[in-house]
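Next comes just one chain, in structure tokens: the form predicted on its own.
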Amino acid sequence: MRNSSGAGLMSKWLIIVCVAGGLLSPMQTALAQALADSDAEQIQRGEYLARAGNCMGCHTTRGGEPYAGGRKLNTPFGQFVTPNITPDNETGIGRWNSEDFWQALHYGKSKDGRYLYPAFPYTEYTKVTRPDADAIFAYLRSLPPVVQANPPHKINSPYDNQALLFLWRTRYFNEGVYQPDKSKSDEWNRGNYLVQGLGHCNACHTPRNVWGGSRDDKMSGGKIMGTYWYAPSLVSPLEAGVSEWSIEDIAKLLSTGINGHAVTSGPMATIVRQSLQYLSDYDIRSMAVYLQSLGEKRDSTPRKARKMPEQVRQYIALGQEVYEKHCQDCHGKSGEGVPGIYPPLAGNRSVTMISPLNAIRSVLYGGYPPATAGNPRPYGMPPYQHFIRDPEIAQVVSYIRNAWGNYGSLVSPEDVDNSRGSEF
């Protein structure tokens, strides 16, 4: 259900019935018509902006409206409904201002001037400009609105207390608009206000202590709370730092989901499928050259050979038996892949991570790199849950974490069966 517009879009339907029924001058109409063109422009910006912060993905839940929140966020501190942020007066954000948008993006308080969780990222878009603010919330004003009242959190105790979440804002929170860094170029600032503030790649990449509070600002990888899934360093090459890729690899994979490096997958492909895509290739340049420049260099000191146990070499070779039944056919007998098709498992970093939980996950469930524009028909790996059980997969991921040259931890089958949960 949808109720009436709100006051912006009724002011352009004052407009445009007073320039058609003559009651304005020609300069009254030419400054109306101005003031409609700029109204039109910011929107359109926002909606731009909306895109890159990708609002989308946690405020519209599956089969939902767009924007109309209800999806549910699991964290150790409890479950957080996303709200309805389109325009209707009751169930959304139509009685709120441009001030109260801004409080909540800014300074993490709701209108009525509670706290808000960090769940909702504004730690980092505290470092969203003013007129960005603006503009995404002329966007959110110009939506039909929609009538969906969602149900509230249910927040465990003792995180259910204001006074408790006024501490940790007093430990982790630091607010401010981001202020560019002379000594670096354009590109660069640019790409750092949209990787640290708008995108809020922190709230994934960066690791994360028992109260949720960042344990750096260095995006050194962690688990993302609240799901199943690792989101790897963005600084160490043995994991998912750029420092040795080209600019035009680091966009490529940003844009497409897919370079002759890596493949996204999980809540990652979601964001290069809904977010990323969409942003002009001025700024994927620019969070390239910033991702570039973070990354750490490759430690070039020969590894020794190792030497394994007899119990583990059998261990890996029982995992070589399903790997050589279930993957050889599409990942190739020494692990190198398909360019293009089917990634290699061989000196692949996403398979050699400290965590092995995204190598485990996409054994059981397969999945897809994002269908962009740029790759509008990725191939993608079937699930094998149901074919495989738990020590063989535990196995088979233990064989390519340590076969042909990679050096990876084992997985045993409890890891496997941890491992489970719902994808997001």
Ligand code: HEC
Given for the second form:
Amino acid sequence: MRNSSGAGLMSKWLIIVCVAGGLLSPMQTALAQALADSDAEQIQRGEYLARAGNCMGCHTTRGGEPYAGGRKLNTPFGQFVTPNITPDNETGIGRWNSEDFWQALHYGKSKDGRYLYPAFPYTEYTKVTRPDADAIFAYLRSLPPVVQANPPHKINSPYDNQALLFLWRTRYFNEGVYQPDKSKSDEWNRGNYLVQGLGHCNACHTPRNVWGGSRDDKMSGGKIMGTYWYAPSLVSPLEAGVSEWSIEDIAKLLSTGINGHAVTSGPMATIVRQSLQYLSDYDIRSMAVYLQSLGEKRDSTPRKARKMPEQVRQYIALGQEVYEKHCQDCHGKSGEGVPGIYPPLAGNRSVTMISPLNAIRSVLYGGYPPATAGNPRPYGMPPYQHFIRDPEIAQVVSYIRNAWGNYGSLVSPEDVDNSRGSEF
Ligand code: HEC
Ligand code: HEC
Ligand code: HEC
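Now that you have shown the form predicted on its own, what about the form predicted together with the ligand?
After this comes the whole thing, all chains and molecules, with the earlier chain placed first.
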């Protein structure tokens, strides 16, 4: 099997050899040049697609060489270390051809035949087409090779077992390139392809069982394995479903990390910063069209007015004091926020959704929305973990979950303590 960049190398050689030898007619030179251009074009397309897949995000350590691997991913099954995928012959994928690469991306098999762990989201990347995979490979081949050996994974027994992984695959891995739905628009199909494939939104937004498996791709929300973050449902309008937002608002959140309703934080801010902000307007719009179509309809029966027991009212009133002292300056007296700067807390689903985890973490650790071309100098929120005690954090989160028409369960100091953890 010839690999595609082999053909590209050939064409470059032809140009060098023939031009040097003065052998080519002008027409032949033009033809050879066109071949080389299409090579450059493929590499450029591959770079773009690698962005869409956030390959660099996982395959690079902080401060390390791009794509040289070494980043540690903690999961309940142990610690995985991402491998070097630069074209170094000894420590990277320098000896791979495009078929080897396809086997990895599409089937989750390494060059030596070993089944790869789904910490590498090939369960999603399997939807990527062969031409797109070839372009990504051509791009990776064009990178400077980096000599950096892969440290071993530290996988807990019994998960370090290929037979078990084989069983896992038969149950939870559906191999297959994305098949367009002819009854839907081109945009919708493009969006579906990106969200379910390279974008690997499922990897976080789909609930996992104890085996880390998911069979559907419904993106109905779940705690991200090995981290202390909840990735909200992309179908429920009570969480992160966007069926009630305009295409423009959805696109704005995806490409800039912030819009009038919401702000991305934690792992989602990372995805926007490392990947989504680089996508073309057309691709972002397509994702928005697809995501908007996913939404369930919200139950429109009005909520009954609640009568809060006196004790609950007192608890929430304590939270209001904390809010007025520490939070109001930025988020506003009525939780209205400042558009494009401080997110509103009134009507904000990150605050009211059933899981209070992310809201608690925002208060404990603060954070920044991603810096993007559309929002280059984001305003941040200070961390409060050393500043206010757990009981007060519990009170203030309970308050913002129940003020200004918001409605959510109360949060206890234990909930706050259980939300600690430094992942991300
Ligand atoms: C969420 C993190 C993550 C992302 C995103 C990711 N990878 Fe990986 N990748 C891994 C891990 C972990 C492994 C190691 C799996 C194993 O050894 O079983 C891996 C393995 C691989 C391998 C196999 C290397 C070998 O030596 O067998 C290739 C090739 C690869 N990734 C390419 C890519 C490409 C291309 C992308 C983007 C489209 C990508 N990865 C995105 C985590 C990631
Ligand atoms: C690494 C895990 C991860 C991946 C991959 C990921 N998300 Fe998220 N996403 C999260 C987390 C955690 C949150 C909750 C924090 C927040 O609201 O920003 C979130 C929140 C969101 C929100 C709601 C933001 C808000 O505040 O209302 C949307 C919409 C969203 N994600 C869409 C996507 C799409 C589309 C993709 C794929 C391109 C994707 N996510 C991939 C982890 C992830
Ligand atoms: C200096 C201004 C500032 C102060 C003070 C502040 N915040 Fe924030 N807050 C922000 C910014 C900016 C963000 C977006 C952070 C991000 O994207 O990670 C934010 C995000 C949040 C979020 C997450 C919202 C979402 O959509 O994901 C919550 C919840 C929150 N703040 C609550 C509070 C509470 C409670 C206090 C007081 C204890 C407080 N904030 C104090 C600026 C502030």
